[in-house]
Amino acid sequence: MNFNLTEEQHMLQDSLRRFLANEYGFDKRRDIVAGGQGVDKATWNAFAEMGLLGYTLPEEYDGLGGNGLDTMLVMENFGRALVVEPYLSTVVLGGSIISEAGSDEQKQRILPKIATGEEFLAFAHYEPSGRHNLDYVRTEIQTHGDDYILNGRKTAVFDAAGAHYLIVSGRRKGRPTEPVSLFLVNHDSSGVEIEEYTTHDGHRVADVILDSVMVSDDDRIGGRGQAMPIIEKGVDRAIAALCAEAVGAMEALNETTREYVQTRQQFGMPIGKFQVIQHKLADMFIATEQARSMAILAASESDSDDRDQRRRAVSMAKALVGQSARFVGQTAVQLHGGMGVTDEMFAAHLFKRLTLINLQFGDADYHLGQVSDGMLKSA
């Protein structure tokens, strides 16, 4: 498979560091992480102009029918820049699961005004005590004529308080061996609660309360109980943009360090002439260069529908770039003395936000566990 980027990828991608380096500085994101929207309506806008938000959509919705690899592109840039809108939440997961398995009137309602940054999405899954099982689903779907009533608890929704659409699973009367359905449930809905707080890496998240949400046959995503495998995908995808944001949050931290011990004297000289500290920073590009090999593999496997190759892909992508960016961070922070933990450092931030990377659907530990899982029932 050829890696190199296309022209039009080449293209992109310079628009794209050209503006997150002249209009997406460390203070302007400090200002929109204090502002508290987690969004700042004309970078989303700009991004919208660009192409970005509608360039992994089907071209027939207004997108451009970009692919992983074209997400991985994007997501390698954001994570340089500590990008905190919802992209995440919006385009990749949002975008690919109606994609995926939504209706056409759902596909024709919401994925042009993706494209156009009107609207977000959220995915609101994972409830307490689920950890990182997808399968753990306690949400309780209940028929009502041809409705359906949901209640139910979803905890740590990235981005749910400026989602139009929430996009909720559940299982009828709650029981965790009835299949799971997947639901479009408007962020304005009756019954609808969100309490929302900030990560520490300064994304905005919530707990989802459902209290008897009405909602209808139309809104339900893909077949009756046969939502789990489209979960699975979209996770994946998920996972596999994770990791390119670590990529690029992993060179950017290496460059800042770079820059830091080339400037901090001791002795009488820059720290950075010591052999040790070489050895260090060297030892950080190589963990930087093993974690995108990785994310490459995640990116190139994340849009297959072999489930077991794209799962064991993306899991032993997420477990290594997971090692790899608590290393590099730790070492930054270490060769940055005090100073690494400091809020006014850049360095401190790109730390943050690996730290977050790695938890958010599964640390390392929970994937090489996964892997192991998959290698025993194949052996």
The other form holds:
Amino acid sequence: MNFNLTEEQHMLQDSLRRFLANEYGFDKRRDIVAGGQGVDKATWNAFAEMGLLGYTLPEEYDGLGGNGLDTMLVMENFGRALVVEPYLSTVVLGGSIISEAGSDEQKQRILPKIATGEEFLAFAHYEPSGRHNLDYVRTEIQTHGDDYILNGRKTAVFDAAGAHYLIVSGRRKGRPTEPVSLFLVNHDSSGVEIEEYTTHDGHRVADVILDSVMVSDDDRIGGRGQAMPIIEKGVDRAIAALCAEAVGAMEALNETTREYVQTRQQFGMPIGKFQVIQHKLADMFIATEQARSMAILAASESDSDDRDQRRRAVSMAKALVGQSARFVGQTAVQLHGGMGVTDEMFAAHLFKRLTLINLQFGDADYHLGQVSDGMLKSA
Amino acid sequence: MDLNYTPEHEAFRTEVRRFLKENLPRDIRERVKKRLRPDKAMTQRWQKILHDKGWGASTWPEAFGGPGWSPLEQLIFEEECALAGAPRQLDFGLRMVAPVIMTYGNDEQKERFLPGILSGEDWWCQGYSEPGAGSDLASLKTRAVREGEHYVVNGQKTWTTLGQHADWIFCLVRTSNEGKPQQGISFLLIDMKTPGVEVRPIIMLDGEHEVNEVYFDNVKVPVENRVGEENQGWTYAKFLLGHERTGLANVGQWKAMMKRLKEIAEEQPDGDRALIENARFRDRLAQLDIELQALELTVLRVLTDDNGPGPQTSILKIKGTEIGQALFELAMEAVGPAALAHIPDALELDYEGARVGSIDATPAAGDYFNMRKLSIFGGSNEIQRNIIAQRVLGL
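Structure of the form predicted together with its partner chain, please, following the form predicted on its own?
Following is the full complex, with the preceding chain placed first.
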């Protein structure tokens, strides 16, 4: 057992940190968000050159064959710098779903282009009435000769507008308990409507309306009606990645808050000299380290094929990370006083990201419920 | 990174498990699992069994008769012992005074004191705390005045856990008032049979006699019983506290408790269903399970850190004690109104009188009351937060 980074991981981390410190400052990030594209081309190309985009893709498709712990490393650093680029959508979720379950033709067609940064993917699965429930799918699939017709509405699809392909789930019409299938849908297919909006933390999200969208059997990802395990594994990897991102953001928030309380003077001394403030920062540090432990667990389990063990670990992690993120975020804003609720503070943006991470792929209560109900099954 | 135990570690775990299965006496296991009152004979009996196997001191290096296990092996051993229902070994000798003697004691002290600690024949207690001092350890007032080849000790210690059984006490005493309070402290080993030593019980809020006050009235202690240099005791004390804090995470004990709590929730009726089917209770159980899992990994991160345990270990003390307290709180609430009853005699193994509720109800509230101490002793959790704020965060 060891918790050390490998030589390669150290090198990657160093170059990534250097790049983000020099090229992805808070002002630069603001500009990217204001630009409305959700992705800065030069930055994305730099990620491709560093090997980040193909880092976790299979080697036979121009990737580097990395694992969940490599994803953790990247996402933790993205969390520190509040990177908005669609790494999670394209590489972590899209890349891993296609690597795991795509046909050889799909892999050949898409994975090398992810690695070079040419193409983007989005995961269109959650639906408006489903809240966080992963198995709530009402999008309908009708067979039409050898083809299929999709009808439905997907919500909170991250990075949908810029994606070349949407990964869409559905069930056969009239059979709400029918197993789920998964399709690759071209973004310019007829009947695909994308209603885009921005999130509070500067991401670009959309509702995707599927109105009689035709897809062929070649566009199916994995076996017919056998998509749920694929979706679960992809989502588990995304959750592990989000946990790592949250840890990075918490770490950055703790640092910036520490600097703030050492500078801000009240009653003739820096407020960091007051014990009540010190204890808050100590608790933020503890919450972050506990969250880090769970992010490591999630990353390490996210590649596992033991479904129950993997899902339990990931839910445990997401629950604790969500709670820690809420605590660290709220406390940091409180310690910043009035400044904490202004748009100009980096801390406020870290807080917003941490808040929204808790809402992605199931919040703390949802995942606590997953762990809790799991106890019943094992009983 | 690799979160898996190596095959060697797994084999080690199997070996420990097999040993426990064959050698942990049934009556001891029953008593521990039912959380009945522990006694001195039981602790010493178990210590002797471990000692005969060569496992009496899991944390000791081979040079002093320990098994020379790595921190990870020690953790596996502790965890398996706890899960099997073995009683806790006595920390005061094995994990507190022994490392100080090994590190700072002279050869005579090592030869004289370590074997008795290892075999369990000598029962040690701690003489750090004083009335009014609390976590401000350096404010201690017990004085030791050098007179020829003796120190004459006068003063009072308190919160001396299980001191009523002790043969020896290790004490911090004031040997100088010069300089900062930390600079005039020495570390003395005192025979409890020395004239002038008096032990008085303190009855705790659970009605039990676990801790004591210890009075020293002109107690003559040979100079050879001083560990290390005169006035340098603070260094040894801090070293000792570092050892204590890693242990205070108690992961093995809490994992055993969590397992037991799940069993209780399955056995305990809640109307027509089992308590585990009550989602509100189950969620709290799940919450604790998650926090415990995080703590376990944090402990493993600290133990496998090449830089060794630093002030970050305060995290382990804080979270370890908070989780422990929450576990006992839930165990009390799990048995419902049956936890109301206070029947001290029912904590004995041979009790045959009436009970209220299941056997789990007998110790439930008492344990909860008792465990409030966790966040207070060993440097209160507030002190631990100061350590993190000042030594880790630099505030």
